[in-house]
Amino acid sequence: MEELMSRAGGKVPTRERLSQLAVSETGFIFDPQTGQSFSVNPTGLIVLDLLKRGSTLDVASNSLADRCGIPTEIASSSVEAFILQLGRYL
């Protein structure tokens, strides 16, 4: 995560930031420190979930390859779009 943070320019949520979300199982995510609310899809809610649980951008990259069956070179990628575009929320 510090990696994509350097190369992000710092607007990557961190995992105490992630770890102030509230997630329902449907994606509805609530951030409490700003009253903001939207919701996620199904992958997005998988990289959270794992995010939140404080696995490191490599195993959730793996394990969404491994559910989605897809490269792990395309879920890597997306995992990391994910993130980004959940910063600029937060």
The other form holds:
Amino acid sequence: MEELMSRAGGKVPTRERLSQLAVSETGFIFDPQTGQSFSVNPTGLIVLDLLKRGSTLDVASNSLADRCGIPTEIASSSVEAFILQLGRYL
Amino acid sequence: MNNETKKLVWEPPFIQPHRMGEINKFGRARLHDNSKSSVYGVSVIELLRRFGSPLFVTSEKQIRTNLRNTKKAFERRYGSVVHGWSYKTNYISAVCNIMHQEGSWAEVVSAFEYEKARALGVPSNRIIFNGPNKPKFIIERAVAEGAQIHVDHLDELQLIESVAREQDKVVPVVLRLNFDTGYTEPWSRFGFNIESGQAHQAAKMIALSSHLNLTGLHSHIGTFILEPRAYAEQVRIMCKFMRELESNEDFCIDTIDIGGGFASQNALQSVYLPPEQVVPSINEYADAICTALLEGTQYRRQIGRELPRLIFESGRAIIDDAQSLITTVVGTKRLLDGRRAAILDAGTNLLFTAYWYNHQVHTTKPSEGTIADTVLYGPLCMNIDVMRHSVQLPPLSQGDNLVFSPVGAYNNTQWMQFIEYRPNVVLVHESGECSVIRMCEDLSVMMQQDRLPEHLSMPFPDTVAMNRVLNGSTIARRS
Ligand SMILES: Cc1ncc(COP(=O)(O)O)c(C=O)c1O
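I have the form predicted alone already, so could you send the form predicted together with its partner chain?
Whole complex next, starting from this chain.
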């Protein structure tokens, strides 16, 4: 995650913080620490799952690019944005 | 996971916090697919290929069906009834002529609308001339041609009288009335007020004039009226007034015109429930109106007088669902608050009614991906150019099409010539054939009315001096 921190340039949630989240198959997320709930879209669900399991930004981006059939650079920048977004909420 | 796994629809990963009060009554349940690939039986792709985007599509069959059903509802209950087509609701020539072919008169409210009805070939005795601004030249024409003039205020009454005298005629006039039904905000700015005595005073003046003859009463209690009892009350008050006039003065009222205002199947932004649940059927309106009218005119039957002719001027209820607007997505965005947004090639410049309705929005191909809250923007450089502030839609991409409906009322008249060209309006004929009924604008249309004074004929008149400046700067740079 530190690697993400420097590349994404903002607050990034730790793997421990992410692992606290209760995530349903349909993309419903509950954060027991704050009581806040969220919805995540299908691509977000995949990335969140990978990050919780400790994937690096590159692994998560490659995997997403593969699942959706899109170029890795696009996946990579959108995964960075997603991680920063997580950082804002968690 | 192997390569055979079905590819996921690409959308940037996104997380959205739930805010209290924002979850609708359907929870996050995936809404059913509401796409439709055709409008009024014609393929959207085919329409766009032939006529371009954006595109207004009008259904002749729907207009005729709506009008027939509405007239039948009144005729069954009351007998003789005339529909006055409210030109301002949609005055595209083909639309007006469909109405006229169905027997509707023209209800016009300005010199332009009067001239348009006559240009289309509407006989003057089938023109109802309403509105607060009737300049002398058009009153002269209406009097000479024998149109049915509805008087809005005292100055106008005097003007009509003087024109009638000049032309040495006795002009039949209809008084526009306003009063409080207790159901709607009274539109007291139009016509003569009953409660204050203005209406009685106007009737007296007509009675005293040897050039005027009071033949009818008119009122329009408002628009998008969701309560049929408002009309029952309107008719009761008008009949009471008619009876007073007929017993005090030597009048014989042959026309009761109840105006328009029946709601269409559209969703007002201020109304929580969907139109299916709040908009009364035509039969409910007709029931309320005709019951009150038969009651209020019973005195005439007792003395062997004919019943007055009933005129109604329904606009939106006849045309709204007979037109849809096809638009194209030109780009998509993610807003800072997490919502999806799309920019369309049509905005409030074309869909003026988006300011007060939540129109239905349909995609034109089966949806893929998660349905989510989406904002739809028009193409204008104005913050208020929003087609829908919040609508549940699947992810959109550039080039996707969205169909807005119903849009038939007040858009082809109130649309703005602002920034963009106005697009084609087409009609789906009863045969299924399609044709343009209003051509899209182009540069020549946009510049046609401009006039350039001599000294402004060139944008950069001093081109010689200009060249010198440009050359000078070139040299300066070289040195
Ligand atoms: C005098 C008059 N008649 C008819 C109409 C048509 O109203 P609607 O479209 O609500 O039926 C209007 C609209 O404002 C009107 O002012």
